[in-house]
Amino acid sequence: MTEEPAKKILLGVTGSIAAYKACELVRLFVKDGHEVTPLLTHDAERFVTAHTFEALARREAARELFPHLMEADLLVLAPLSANTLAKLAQGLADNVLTQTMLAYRGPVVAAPAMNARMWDHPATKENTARLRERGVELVGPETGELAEGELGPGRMSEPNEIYARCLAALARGSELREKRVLVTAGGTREPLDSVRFIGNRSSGKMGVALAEEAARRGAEVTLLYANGSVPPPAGIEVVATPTAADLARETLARADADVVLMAAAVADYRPSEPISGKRPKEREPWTVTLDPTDDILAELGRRRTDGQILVGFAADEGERGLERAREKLAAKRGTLFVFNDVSQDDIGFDANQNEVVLVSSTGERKIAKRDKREVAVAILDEVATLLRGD
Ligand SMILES: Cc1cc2nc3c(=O)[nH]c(=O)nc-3n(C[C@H](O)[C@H](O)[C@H](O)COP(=O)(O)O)c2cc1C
């Protein structure tokens, strides 16, 4: 038995020649004292019977979507066939495994297994990218000799490797339990009149990915959302904060959170006298005076308590921008600054990918260009390290 409390594992098995390897995976979980509930597709049973899994797991396979399945700590899909992968990408729910995937909100680890050409097909690539975007962690497939005697990518990773990744996902899943995490996302809009505003290009993708990842790690998350273009995550508290003043008020009301991630692009200036109603079109120039807004991060820094993690985001340009992020870290009493270089078109504002430098008092770490969801994983890994005080 492990010293950690037993975890509840859902093991989805699909119709692949690699299904026999899932038996070993069950054995590894059970040996360490975890509870495994097998979820087999109809075709999985053409390869290995439910009896085998039930005997190894010492419990019945689930044949219906019972509510208690939703309380599991982890859903593992091994092997994941091209067919079920496509169904999951589309959100189909025609068997107990696909239904569970739609209803379950915890971490998911998937180990695809298929013929190399099936894996290489654009449809499979798109489906895989969709699952990744939704936070599914993929293990493999490995390159090697496939069942048909061909060589190529498609072979399911070994049970030991999948098991190690599952344990890591389980550890992450409870890392922020009982922590209150406040995330701000999107870009504020400062009214010029009743229909016009001064805004910015922030989509909210980075902040939403952070909120989702914090929730996945067991945190109690509040998202303060300013006009983002992506839907906020399901199942977490979301408060709309359209202007810098709204964002400042709602942030400071929750300034005692354990972790504050200030990913929103907050206006530095607002029109000093917004016009009530719509300003009619005239031939004269329209001169607007802008007043600086409050510096929320600096105020949070002043109020920061021992052990609280305060993360600022610096969208700036080039080496000089990075230098400014270092200066801000000290000036605003932040714990961590995430610098992203907005002089590059394909990352940062509105893009799906980001490349950042994590700047903290203990050092700097570059996170090479990757999906914003994966950047969120790296940032929260760093936050977890800082919380532990390592
Ligand atoms: C011998 C044999 C081996 C197969 N191996 C795989 C495989 O490794 N990966 C895969 O995606 N499909 C494989 N298939 C095809 C799937 O079994 C088929 O697409 C099935 O509809 C999958 O259903 P499921 O996803 O509901 O389990 C194999 C079929 C046969 C007959």
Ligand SMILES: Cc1cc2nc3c(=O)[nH]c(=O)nc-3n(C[C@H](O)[C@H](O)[C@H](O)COP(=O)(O)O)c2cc1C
The other form holds:
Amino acid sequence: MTEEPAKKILLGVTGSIAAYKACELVRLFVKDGHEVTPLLTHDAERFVTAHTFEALARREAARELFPHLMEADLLVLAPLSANTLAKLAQGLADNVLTQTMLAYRGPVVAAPAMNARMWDHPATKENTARLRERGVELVGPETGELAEGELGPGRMSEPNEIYARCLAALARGSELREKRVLVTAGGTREPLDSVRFIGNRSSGKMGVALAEEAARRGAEVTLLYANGSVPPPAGIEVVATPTAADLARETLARADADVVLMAAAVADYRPSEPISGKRPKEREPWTVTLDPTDDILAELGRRRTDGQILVGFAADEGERGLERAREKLAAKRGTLFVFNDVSQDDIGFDANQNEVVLVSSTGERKIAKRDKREVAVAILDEVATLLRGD
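So that was the form predicted in complex with the ligand. Now I'd like the form predicted on its own, please.
The following holds one chain only.
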């Protein structure tokens, strides 16, 4: 039996031959002391009956008046068929499982299972991307022999692997509880005159994803947001910080946070004498003198206390950029640096995906190209490891 308190699990089972594997998943949860409520679609019962799952879970399927509003610590969808995946992506609610997905507010783990050609179809890829963007954690599918006798991707992951990912998702749900997390996001803009500015292409997507993930793990989150192009997360404190000076003031006022994630792209220079009105266009060149802005991260490093996690971000190019991230880690007394190569057009600035290298005093770990929400999960997994002192 697990030493952790028993968790409430909602297990959604859809119409796939892989439904029989979900029986073993129920057994693993129950063996570890967790409470499982099966939620079967009509098509799922063509393969395994609800009574089978009730017997394994040692409890009946949902009989509540509003079963889709049940409270739980985790929602698991295994197997997730192509049909139900499409319904979830579109927000349809035509059965108790799809209704639950719309109403549930918590971590979701899904294990797709379908024919390889269905999995490779552009519609399925779009639907899968949509679920990932909403924070659903996908396990698999694996490549192997399928029910039809074909070989290819679409085979549901094994119950042991799904179970391990579920335990990790449950752990993430509380590991930052009672921790104060400060996140900076977006890009600062330094005024040249009343309408023009010096800025950068940061969209704020990475920082917003970090704020959302930290809140999902139970943290008290403050987001310092500088001119981002995506809406800030609901339910957390958001402070507008349009310029480098604004960001420095608000960051240093909260420098005692347990975790500081400096994902904002802060301007290195500002015009020394910005014009109060709009400068009219003229034929003569406009010469502008730039002064360096304050190094917020370096100041945070000087103030860093024992046990505090300070994460810097380095948007740079190539191997030399990675080397500079290593140098910054030591020079600015950071705990962790996240390097992303902005020379690649399909990741980093403006993109929905990123590919990063996590640099710390204990080593380096590459996070392969994936959605920025998934990168946020990987970064905060590393932060949690550092907080534990592992």
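Residue numbers count along the first chain shown, from 1. For the two forms, the rigid core is made up of the largest set of C-alpha atoms that agree within 1.5 Å on superposition. Everything numeric in this text was worked out from a predicted model, so none of it was measured.
The two forms, fitted on the rigid core, differ between the two forms by less than 2 Å at the CA of S229.
Remark: with the core as the superposition reference, the CA shift of P292 between the two forms stays below 2 Å.
Relative to the superposed rigid core, V356 undergoes a CA displacement smaller than 2 Å between the two forms. Relative to the superposed core, L75 moves its CA by 3.6 Å between the two forms. When the rigid core is fitted, A50 shows a C-alpha shift of 9.1 Å between the two forms.
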